[in-house]
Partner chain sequence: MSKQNAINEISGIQAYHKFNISKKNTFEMPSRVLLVDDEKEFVLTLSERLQMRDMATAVVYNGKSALDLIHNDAPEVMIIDLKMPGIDGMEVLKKVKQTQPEIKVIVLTGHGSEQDKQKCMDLGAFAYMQKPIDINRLSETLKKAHENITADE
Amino acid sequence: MVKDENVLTNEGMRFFGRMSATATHEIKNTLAIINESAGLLKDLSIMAEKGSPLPPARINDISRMLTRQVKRADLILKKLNRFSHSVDLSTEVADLEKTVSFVLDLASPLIEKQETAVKITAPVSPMMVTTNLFYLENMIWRAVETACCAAKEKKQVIISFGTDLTAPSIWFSMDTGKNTLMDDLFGSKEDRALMTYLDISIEKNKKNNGFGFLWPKCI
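Output structure of the single chain, in the form predicted in complex with the partner chain:
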């Protein structure tokens, strides 16, 4: 049991570190653009002192670029702040679709790097589970990463939800090409610890081109 807890804690820290590193990397990029824009304004002012006319359209472009990057950095920080608060409660009621959307947004630079389009098909009604939000986000990310790696032909992953609101489920399907999904999918000790903690089981879909996470039926 203690061993499982250690596996879970280590996996949680790895996930937190990876998402934080991704967000801070993005913030560094926005700062780099702000830095270059400020530097360009300085260059233009030095040139103006030497007699070159200031180009108003260029100044306007730079101003808009600065505003855009400040907004971008603010959005990244909001995401990071929301993510940091995922650890506040040990259990809470989570909306599965909203949680999946948030994880995709948080990890968007990592997903873009894989050049895979990830799309969500919304459930007919909100699908709620009582769970630990942070580890749910962690498990969803592991699933998205696995699905992106398995998407071979058409680099696309579709995330959908089951129809039985009393037995929540999330499904990930992709074009696996000639490859079929491995039997030991989510067989690592980290996956097993997460699934046990979150009380979810895994099933392959009927076409063998995807998998689902299933929660026990609530009576």
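Please supply the coordinates for the form predicted alone, as a counterpart to the form predicted in complex with the partner chain shown previously.
Shown next is a single chain and nothing more.
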């Protein structure tokens, strides 16, 4: 049991570090653009001091760019703040669709590198589970990353949800799956530790080139 807890903790730290590093890298890029824009304004100011007329259109363009980048940085920080608070409670009620959407938004730069389109099909009704939100986000990311790596040809992943609200499930389907990945699906010690802790099982769906996470049926 202690060994499984250590695996879970280490995996959680890696996940937190990877998502945080991704967000801070985005913020760094935003600050670089802001710094470049500030440099342009300084150049225009120096030119004005030497008698050159200030170009209003150019100044407006720089102003709009700065506003966009400040808004972008603010959105990234809000995502990072929300993610940081996912460790606040050991157990809480989570909306599966909203959690999946948040993970996709949080990890969007990593998904873009995979060059895979990921789409969500909304459930017929909100699907709720009582779980540890942080480790649920962790497991969802591992599933998204696995599905993106497994997708071939059209490079598309569809995320859908089951119809039985008493037995929640999330399904990940690819246009065409790589058999090597599908044959050894979630077999690592980290995957097993997460699934055991979250009390979920994995089910393969080779007909639809996908897999699903299933929660026990609520009595």
